[in-house]
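A single chain comes next, written as structure tokens; it is the form predicted on its own.
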Amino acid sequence: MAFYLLPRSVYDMSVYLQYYKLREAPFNITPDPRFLFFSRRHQEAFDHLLFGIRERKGFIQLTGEVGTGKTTVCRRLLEELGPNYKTALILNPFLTAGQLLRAIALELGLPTRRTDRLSILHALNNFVLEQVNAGNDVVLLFDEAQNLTHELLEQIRLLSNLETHSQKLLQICLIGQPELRDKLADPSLRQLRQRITIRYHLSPLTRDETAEYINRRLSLAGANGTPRFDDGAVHRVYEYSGGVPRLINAVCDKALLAGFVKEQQVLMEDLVKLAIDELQGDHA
């Protein structure tokens, strides 16, 4: 009987972890910076963002396919910046221009007694100048930026006008799927596009990096040799996921569940195939 047809009781996470002697689930899909695997590409993406911010380049663009780890890199960046950087991370792009400004003010901890756009802009301008005079930098990060409307992108461009003769006073990171590049190619956004001086596209993991990624997450979760994925299992995981971390996590988590049900500490290709069948809804 396939594992996805068993009673729901076998899905108890505490039993699952106890069987494998793990401290925590190794393949959660939440963007936990502790589990960030720095492939060469992730390191380069992180370095581009950090360089652009520290050198006050103004606009920075990071793109990548769904699930490649952009948000996790972003959260790791926030940990790295330290107390001299005042940051606002905007996760919801489906806002009006006024709501966007209020969201930025809220993230920066600004009091906004008046909520009209002009008052918030004035408060934001004063805040940025105060921070610069105190030796701090202000950084705005917009996740899922491919969903920002042209109006919002233009509002963000106008925010970047805060500058002195020698430097930008506000660092802005646009983080999104490849569609962001297509959107910024629109002639109506050429002024914004011309201000982006740092760009990086985050690619999926290679087959060897996929194996390293799986082993590292297992180790961080407390694995000591077992459970482990053999070469055939890793190959099938890579073949299915294309090296996209989110898909790797999904299939490996299901494969561990299959191993638990079948009482196998070494995960082989047949278990990964079962996991893929469930993820694809193929229960025949």
Ligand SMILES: Nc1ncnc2c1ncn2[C@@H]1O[C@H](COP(=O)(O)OP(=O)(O)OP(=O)(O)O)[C@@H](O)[C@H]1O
Second form
Amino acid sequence: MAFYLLPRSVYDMSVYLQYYKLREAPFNITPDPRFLFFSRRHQEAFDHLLFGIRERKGFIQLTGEVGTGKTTVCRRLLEELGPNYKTALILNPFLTAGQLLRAIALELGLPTRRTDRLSILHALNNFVLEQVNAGNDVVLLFDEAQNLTHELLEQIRLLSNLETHSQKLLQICLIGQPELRDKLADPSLRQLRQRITIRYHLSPLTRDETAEYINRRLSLAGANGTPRFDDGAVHRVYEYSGGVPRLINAVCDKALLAGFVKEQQVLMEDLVKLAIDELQGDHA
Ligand SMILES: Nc1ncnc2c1ncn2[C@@H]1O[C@H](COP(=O)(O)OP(=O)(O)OP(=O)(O)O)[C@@H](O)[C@H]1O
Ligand SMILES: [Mg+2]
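One more: the block was the form predicted on its own; return the form predicted in complex with the named molecule.
Whole complex next, starting from this chain.
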């Protein structure tokens, strides 16, 4: 396996892309919505969020294991919503309650010169009412919500109190790893839990979907028949990743690199095995 330990220059992305005639790297691990493959479950997750927001259901919860595609779905959703939706996506939940309100205000494009909590809250309330009167909707999305403290979750619940007799004026999506469910099960958060009317748990891809996912990403990156992963290779990728997209990307990226080194456009099981060894640090 020594061939695999090549000098850094060989890892140059442009050479690797040139060899495979690809426009861009097919297995990046950034949550790029252009690459979103709508497996049945990703479609359902997307539809639940969209339905909850459009139907003004108030609180919506999306959970899923690490790396299953929650952030990607969420970014795709923001693209879908269009100009009548004023959205704030909060990615970093390690904030104080005051910072959280400021982050929301900033994301919504509100001036945040007055920094005390009450003024920001006041400005946010006014903004929401204004927008609703103008026929718009305001949507707050909290990613990594499993890391929100009880205090922050309580602050978010208080924000949601803005409603008329007939409808919620603010739609709030809590997106996070399965720990979010455990957190919300705490009796002290029952008021919040009772307000969540739409829930979805995103599971990893099936074996067949893993094959489709790989092909889709390759073709979006410009592949035209090759490079491709044969059945044995896909089987190995699935076995290793359990259908979790981030793990699929990591192993496929490494396998492509190995294929480039070995000059193989059709990737077979042995290359995937090498990639897995490399990822697990077993190549020495
Ligand atoms: N359905 C999908 N189609 C295409 N790519 C996907 C899909 N799901 C996930 N990915 C890719 O997998 C990687 C991980 O996805 P993402 O960051 O959205 O996962 P996550 O659930 O938010 O993870 P975490 O729990 O760590 O926050 C990204 O590169 C993303 O583009
Ligand atoms: Mg994420």
